[in-house]
Amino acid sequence: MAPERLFTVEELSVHYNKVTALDRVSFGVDRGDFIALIGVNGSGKTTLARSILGLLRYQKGRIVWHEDVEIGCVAQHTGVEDRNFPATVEEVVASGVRKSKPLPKWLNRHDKTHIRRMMEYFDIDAIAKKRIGALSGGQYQRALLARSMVMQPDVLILDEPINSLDQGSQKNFLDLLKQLNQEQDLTILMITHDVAGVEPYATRILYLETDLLFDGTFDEFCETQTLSPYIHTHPRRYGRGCS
């Protein structure tokens, strides 16, 4: 049986003044994909993600949604500034439900039960009343992930979610994403610089350098000679890396 196509990016181009951020990028995303979107700084990764999310106008091409797809997002962690917002873990997760409700955005009993179950799933129920400023990096990212997952999206886009985490927390977070990918058939598109680290998790690698230079498996990526400078400047961590 052919995989279920969720959306297709067709010849997508984005320009900022006279600078080309994306140049005729095309690829498809199927249900159950775990895609690592990689590339050097300024290669257009975040521009592509924002275009898919509908947050950015593109000048050419189109994005074709093949069914009614619910999409979620975990934005790039920006550090201490995010933590200053006076909210608890429970309030952060609940905001994922509130954003889809009409004013005055009250939560009903079903909403509150669903939020509690979501916090239990992500193992943050014990810190529900804790302010987000007091969380560890791993706890904070779990709270953001629970906020995005509370609406049960089909596709989750993450912008460098593991950058601020130590190596152990990175692995735990990626293990959790893989669990969601396999158990809940969640489709994941994750921006990352750590191609070796995502090797045990990603089913596909997209390498972007304004245009799309590669779309395939990790092993195929390692065998692509034209990408060897990128491969060898990103050493193996907890993945096996390219040999």
Ligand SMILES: Nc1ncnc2c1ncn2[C@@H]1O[C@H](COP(=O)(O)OP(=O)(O)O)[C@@H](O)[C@H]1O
Given for the second form:
Amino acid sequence: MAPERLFTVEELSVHYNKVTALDRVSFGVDRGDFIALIGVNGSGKTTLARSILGLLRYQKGRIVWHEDVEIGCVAQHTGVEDRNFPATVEEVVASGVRKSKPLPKWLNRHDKTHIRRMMEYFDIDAIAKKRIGALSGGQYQRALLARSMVMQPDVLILDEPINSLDQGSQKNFLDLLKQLNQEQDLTILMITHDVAGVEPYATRILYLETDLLFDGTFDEFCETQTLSPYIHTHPRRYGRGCS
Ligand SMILES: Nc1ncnc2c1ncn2[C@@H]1O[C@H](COP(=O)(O)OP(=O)(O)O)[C@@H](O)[C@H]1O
Ligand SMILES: [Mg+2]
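Now show me the form predicted together with the named molecule, since the one above was the form predicted on its own.
Now the complete complex, all chains and molecules, led by this one.
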């Protein structure tokens, strides 16, 4: 069966004044893809994610959506963002539902059941009443993931979601993404630095350096002589790295 195309990026270019952040980037995303978008700092990864999310105006090229695709996102996690906002885990997850409700945005019984199920699925139901400022990094990321999943998106875009987490929480989070990818056919585009770490997870690697220099499998990436030095400069974690 031919894969179901969700969207296609065609010759996309983005400039910030004189800086070219993306130069004629083209690729397609099919349902069920688990894509790791990699590249050094300043290579245009966040710009690409924001373009796809419709958060910035690009100057050239286009993004073609092939059907009525629902898109979710988990923004870049630095570990120092403002978590003093006095919201509980439950309220953060509920905000994912409220976003799409008409005013006065009251939740009905169905919404509440749905929110509770989501918290159970993401293993944050026991901390539902906790303030988000009091969570561990891993718990906080799971709460953000739960919030972005309540509307059951077809595609989830994550910008360096695990950077600031310890190794155990990183693996835990990636396992959860893999489960969503395989069990719910969630399409994932994840920006990450740790290419060796995503090897057991990602079905596809995109390597960006203003231009899109590579689009293929992890093994093909390792065989690409001009790019494999990149992977060797990144520490091997729970993936196997290029050998
Ligand atoms: N709002 C902005 N204004 C001006 N330049 C920007 C802005 N955002 C990003 N850039 C520049 O665009 C390039 C790509 O940035 P970015 O997409 O954030 O890369 P990455 O996420 O891969 O680190 C960099 O040179 C960065 O300095
Ligand atoms: Mg970035």
